[in-house]
Every structure is written in structure tokens, then in C-alpha cells.
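This document starts with one chain, in the form predicted on its own, laid out as C-alpha cells.
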Amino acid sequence: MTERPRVVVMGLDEDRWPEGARAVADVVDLEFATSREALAGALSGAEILFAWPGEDRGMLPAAWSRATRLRWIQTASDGVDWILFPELVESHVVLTNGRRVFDAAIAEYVLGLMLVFAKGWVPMLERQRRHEWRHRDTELLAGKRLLVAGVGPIGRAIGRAALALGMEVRGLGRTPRPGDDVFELVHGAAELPDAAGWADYVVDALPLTEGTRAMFDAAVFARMRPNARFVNVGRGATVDEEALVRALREGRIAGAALDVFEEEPLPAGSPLWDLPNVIVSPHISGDFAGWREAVVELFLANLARYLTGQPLENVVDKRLGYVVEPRLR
């Protein structure tokens, strides 16, 4: 390349750029944009965009007409539904994501939530606050059945963690296939109601696509076991929240732990806040100490590949909305 590529960092101000990554300015022209106006100005002539999710999801679409030289977008997230819009999907711009940065953190988070349910920690802590001593037996996760919806790296990390505790683990993907070293077998998407009915714990680790929107609906919750728990660390819009609330209120499932929601922040008036069998967390399952630095390191590694003409890692199929591994096509 005869000139230094211009890189725009969207949604992150310069003060939060890791100190150890500042040397990248020696090989590229780096500019930061945290508003629509700044992004519109910065995108003109930019070749690369490093996109951090923020509250203004319309920032990039509003400035897209200025992105005439853009060739590659790297997101700081694993999910890309927040950044995809028709013009980007139809363009020749390559999109890569933060795949594999968050796997271990989310797997640990899910494992922790299942243990909270199995060991009865929520009612136990409530009794502690009341100074109430009451014995109760707890459940074992060993021998319990886990269905993981979403069989990419995050789903596989969740499955491996569950296997270590002696759980039976199945997956759910786009199409059915035989089992492997993590999943006893993988159900196809059309089999979700039956697969959910098999499980004691159902974990939603799905990306948001047109095919997964409201995938967990009343029909699925109706097939789940009355003692089953539902955990969502995927995307809120993959769940029909009204149907989930009804299932919880009517005791058709035993509980839910939710890290993602149809609307975020979760509105103060949502019934999910007050249901006794629900754990609410503010979309933090993947946010381990050091994740920002890890995402920047991933970007810098991909940038090195870009500058030397090597294939980029974590390339997203923009029409599907996620990275497709060759063996899973």
C-alpha cells in the first residue's frame, strides 16, 4: 500500500483506547468518532472502521453515504445484529466480529447461574437477611440435561463447562447433525420444542437473525418441563418475553436467568424485575475484567493480517448474521 490506511474508531473515545495499543498510530492514521457528526466527517476517505456498540444504533447508517472507501469493519462485539442494516449487507465491505473473546466468560457465567438455581442461593440469601435458619436439600447438576441453543464457540464453551460437571449436553443448530466431543447430538432449529422438552436447563446462546427472532415462544415454553430453568445469554429478541412471563407466572417452568432483553436497559415497569423465580442481570455475561483490551488485541491482530494481505479472521456472513465455520455449513 502506498499510503497509510485510515482507521476510524466508532463509539469509543481516545481516552479509553488502551495505552499498549497506541503504537498502532505508527502504521495507520487513527481517528475517533463518538457522535454522528464526527463519524460523518471521519468516514470520508476511511478504509477501516473499528465499531464499538453504543446507545445510538443509527450512527453508522446515518453516515453511510460518506463511507465510499470503506473496505472492512471490525466490531468489538460477538453479536452483529446491532450494526447490520440493508446497505451494509448489500455492500462489498467485509465485516468481522469479536468471536472467541467472550467464550470463557459467558460459559462461566452460565455455569454460575445454573449452580445458583441448583443450590437454591436466591432463597437462601433471602432467609439469611431474615436471620432464618431452615434446612433444605439442594440439587446436583451432575446427571441433569442441558440443551444449548447456539452451537458456535460460545455454545461449545458452555457445553464443555457443563460436561465437566457430569451433565448430559445436547445442542441446537440450524440443521440436525450427529454428536461430537461436546454435544451428544445437535438438533435442528425445527426440533426446538421437542429438544426443550428433553432438558432440565435450556440455555439460549443464539445470535439474532430473522430466523431466530422470537424463536423461544409460547409453544416452546409449553413443551418445557415444569422443573426446567431457562437461561438467556444470547439476544433478548430471540425470546417472546410476554410468553416467557406467562410461563413463569403460571409455573409452567421453574425459573429463568436473563442477561439480555428485548429492550435494554430493561424498563423499570417490566414484570421480570419482580418475579420471584427470575434473575435479572444487565447484559454483563461476557464483560470480564480486561475484555476491552482483549477486543483491541483481536483487532490489532486482524489489522496486521489486513496490512500484509492475509485473510481476515472472524468474517461474518452478513446475510446470516454470524460467522459460519466450514464444517457447519
Contents of the next structure:
There are 2 protein chains.
Amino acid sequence: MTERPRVVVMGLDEDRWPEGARAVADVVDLEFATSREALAGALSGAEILFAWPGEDRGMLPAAWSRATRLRWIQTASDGVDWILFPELVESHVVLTNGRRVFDAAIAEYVLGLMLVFAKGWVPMLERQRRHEWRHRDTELLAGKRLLVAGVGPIGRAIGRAALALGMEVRGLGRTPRPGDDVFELVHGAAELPDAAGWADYVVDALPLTEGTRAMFDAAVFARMRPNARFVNVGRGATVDEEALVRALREGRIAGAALDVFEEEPLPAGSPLWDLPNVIVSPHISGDFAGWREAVVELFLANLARYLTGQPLENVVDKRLGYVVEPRLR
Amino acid sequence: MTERPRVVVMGLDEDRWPEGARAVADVVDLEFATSREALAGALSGAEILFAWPGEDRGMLPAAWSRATRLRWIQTASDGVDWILFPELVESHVVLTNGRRVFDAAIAEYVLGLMLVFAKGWVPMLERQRRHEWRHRDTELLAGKRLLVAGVGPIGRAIGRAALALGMEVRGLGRTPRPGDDVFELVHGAAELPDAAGWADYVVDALPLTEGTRAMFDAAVFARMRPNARFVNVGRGATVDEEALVRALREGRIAGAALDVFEEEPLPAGSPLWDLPNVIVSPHISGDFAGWREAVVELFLANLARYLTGQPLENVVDKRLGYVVEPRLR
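Moving from the form predicted on its own to the form predicted in complex with a further copy of the same chain:
After this comes the whole thing, all chains and molecules, with the earlier chain placed first.
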């Protein structure tokens, strides 16, 4: 009898493992680790790591010397910036992510936030508290211009939802490319200031990589239209937050809805909490009820591939920091 | 030279008439009337009335005896309940409405309100005011069930927007009919309790007619699911508001977003202002910036048809109280 592979689940309490997925223990040894000590112990001899993002991002680097038999890491997230560190990038360990699990939820989240701005619902809810009936014309999204930075499955789902309401949709990727059924055209990263200046809504759905760090900076916000709203569901560090606060304070842009921040949880003293026309949410855009089950299901499907020697899905290019579309490889 | 027809514009100040539509005064005599006295004077000899909804719904009945030459009334609204009265219904005066002008705006409004509920944004905005970062899983609209009561162009636009997000969509019309490209099936009005009991979101986009008055009553709310949200962008009087308040207070339904009310403006003492999970808006769902211009454009197109003897568009069945779809005539 061959040895059963050991799977370490990092950052998830055993009691949150879905009931329907208990049977996996019949084919692999499952160990749960939510502390540095537990992880170091569990990683010895483990082939597979199923990694859930938590607050201690030093957990895996601290235990890395024990990961001598590790061959594959599956993340429970779409973004992988939180788990990447030089030794992992250099290693032969294969990294796969939660691609596609969060697309629909994030697209709904972004569409809704654009509608919250267009319909003026934040000030309207304040008037409701005062029992104040005041008619205001609303804005249409139909006919408005949306730029989506990040043209992977999440960006495409956002674009598709916006298209259905009659918006004009452009994308921004690493390199320029012709339009397709979602984006009328795709700008390259270098064109961000121009591309952002064209739009009524600018959505950041970027992964955090060396290329995207602080990509939304003062120069970009300066080029945006004064009526434009900025929505960030990508990663906080893709934005120069100080520059964003200045742009909002000076009225260079009309509003922002932020689900991700340079520092999370957003510090209680951040000016973003109280700026008018800013909506702050606690990194929940993708987290629909059922996302844990969906991510476990994705892991189990990949595990079946692993155990039968088939190629894994959602393999991340560790140097780029995201999954490269097959057609662009 | 033949006499130029006189057009009376009721309920709109002359200075709100769009600049681009001034030239209409070259072909018709345009008179503006915003008081009962002015209307009575202007209606004598007028062939055409362009009627904008205002607070005094007795204006037209009070001046009706002067309307001896009136042949056509165009409303600036989609709903016509506010202008109909027995003598008008009995008369030969043709009534046309603002059909299609408001479809996109109302569909966006409803979609956004469903997302506000699904994503928990009202309590989230309250937590933002307290600088409180608290993770909550959100709900998806994808896969949820939507019942749209009212299957004219507005109801269809709502259904289409919801379909694009992956909702399951049913309609409710006067009589049952098979499904089509928007509604998987259309219930008849008599089936409302069952139909509402199926849905996660119930949207009232009904015109107010004798058949729809207080259609959403205690019996309907009693059949709705406890997780269900009710959205009203139709007419306030299609709902038994007291029964709705009771259903909300007793937790029989999870929430309501109301843009229309039995009495408008909603009285400051109404319990609806303060009920948790209730969103109150001041009858604005269709009123996008530009709706006045769009309605005037629609009127001018119909006026051109009138002056050249072609059939008018958007002719209301005055007994039913709405435009009957050609295929159902």
C-alpha cells in the first residue's frame, strides 16, 4: 500500500471545513494548522498545502524550511500576493488559485456600487433618516463609460454586467490588445492615465504585482474626470492611498468605493472612513455566502487531478503573480 | 392659411421647456398652464394637452368643461392613473403616455436596490460611520428568484437586467401566458400569492388600475418567504401599506425598498421612514437626468404624427389604464 499524501490546511479552523467534504480524509491525510507552530509541525512530510488567507502573512515563510516534500499549494483566494515570497517563487512548488470562484460576486458588488453612486443612495439614506422627501434626478449607467483595470475573469465578469446595462466598456491589461466580446478595446498598463481620463467609472480589479504596485497614483487621479468614481476591488496597494485621499478632498474625482486598502483592517484613524462620497467596505466583494464551500470544491477537483496525474487548473505564473490566460501564454 | 393647433402644456413651467424644443412654436401655439385658472383659460380651443404630473390632480377635472375641442392628451409619465377620471375615460380624447422613456432608469434602480439588500450595504454604511471593520458574507443575486409584477416594457427591462446577473425571472400579468425570452413564465394576477411565495425578490412594477389596487395585501405578504425583499416602483396604492408595515414589523419578509407610496410625499409621521430594512425614496426611480428632454422628444415625435395624420404611438387603453401590447390586443 502506497503512502497517503498529506494535505495541510493552513489558516482555516477544522470546524469550518464543509461537512460535505469530510470524505476527502479517506484518500489523504488532512491536517489543520492555524498557528506558526502547528504549521511547522504539519508541513514536515506534507505534499500539498491548501492555504487560506489570514492575518499572519509570515506563517508560511517561517515554516518554509520544513516544507521539503511540498509540491503544490492551492490558495482559497483569487489574489496570491499575500502568499508569495522569494523562496516560494524560486521553488518548484506549483501554485494554483481560486480563480472563477469569486467572479460573479465581485461583478455584482461593483455593478451595485456604481448604481449606489448613480442613484445617489448614500445621501438619500441620510435624508431618509431625517424623514426628508426631496426629489433628485438620478444618473443612468446606460451610456456611461467604464474602464476596468484587470482583464482576467473578474474584470471580464464586471465588464459583462456593465455591458448588459448599456455601458461602454474598456479594459486595461498588461499589454494593449484588440477588443473582444466584452471590452471594446484593451489598453496597456502604460496608457492608464489616458484610459482613466476617458471614463465615468474606473474600476481597479488588478492583482498586486511588482507591475501594479501604486499604479493608481496622483498622476492618474489628476487625469480622471471630476464626475468620475473610482471603485477598488483589486488590492489596496495598487493605489497610492494618500494621492487618492488628496484627489477626493480636492474634488478632482467625484467619489470612491473601496473594498481593499493598503492596510487591512483599515485603521480607525484613516481619513477614508469619513470622507464624503467614499464608501468603505471590509474586503467582502467576493465573499458570498457559500464561497468557502465553492473553494473547497475547487480544491477537491484539483486534488483529484493531482492524485491521478492530470495537469492542475488555475496554475499561477509565480513571477507575474496571476494566472496567465492560455491564449496569451 | 389653416389655423395652427393649440397645445397646452399643463404642470410644467415654461422655463423648464427644453431649449432644443423651442422651434415647436413655429408649428403650434404653445401655452403653459400651472394653475387651475390658467388651465381653464388655455384649454378653450386647444386640441392638444401635454400633461406633466403635479400635486394638484384636480386641475384637469376642474377645467374639463372648457376642453370642448380637445382631441389628444400626451402624458409626461408612464403611469396615467393620476390623470384619468370618468369623463376623460368616457370621452373621445385619445390618451398617450411616456412609455419606454423610463424603462432603463427604472430597471437600473431596481437592480441596484436588490444589490443593496444582497450586499448588506445599509448596515455596512452604518458601520462605516462608526469606523467599524466587520467582515460579513454577502448574498449573490445569481441563482436567486425574481418575480416582477407588471410585464410591460418596464417589467421586461427589470427582468432583462436581472437575467444578465443570472437570476431566475418570472412575471405576473393580468392573465397567465407562456414564457418568453425574459420571463420563464408569466403568472396571471389571480396567482399572485403563490407566485410571490416562490420568489426571493418581489418587484411591483404595476400600473394603478381598478384591478391592481391594493393587490399586495396581507394575504400576499403572508405567503412571501421570510428572506424575501419587496421592491415597489409601480404605484403606492397597489399595496396595502398597513399590511406591508405589519409584515415588516413581524419579520414575515426581510425588507422593502419603496419608491412610491399611498400618499406622496410620504408623511413625516409614516412608520416606513424608520423601519429597519426599509429603504424610502421620493418617487425618483424613473427620473434620470434628461428625462424631461426625452419626454418632450417623444411628444414632438407624436405631434409630428398627429399633424400628418398618422396613428399616434403609446395609445393608452383608458379603461384598462395602460398601453396594451399589440400582440395582446
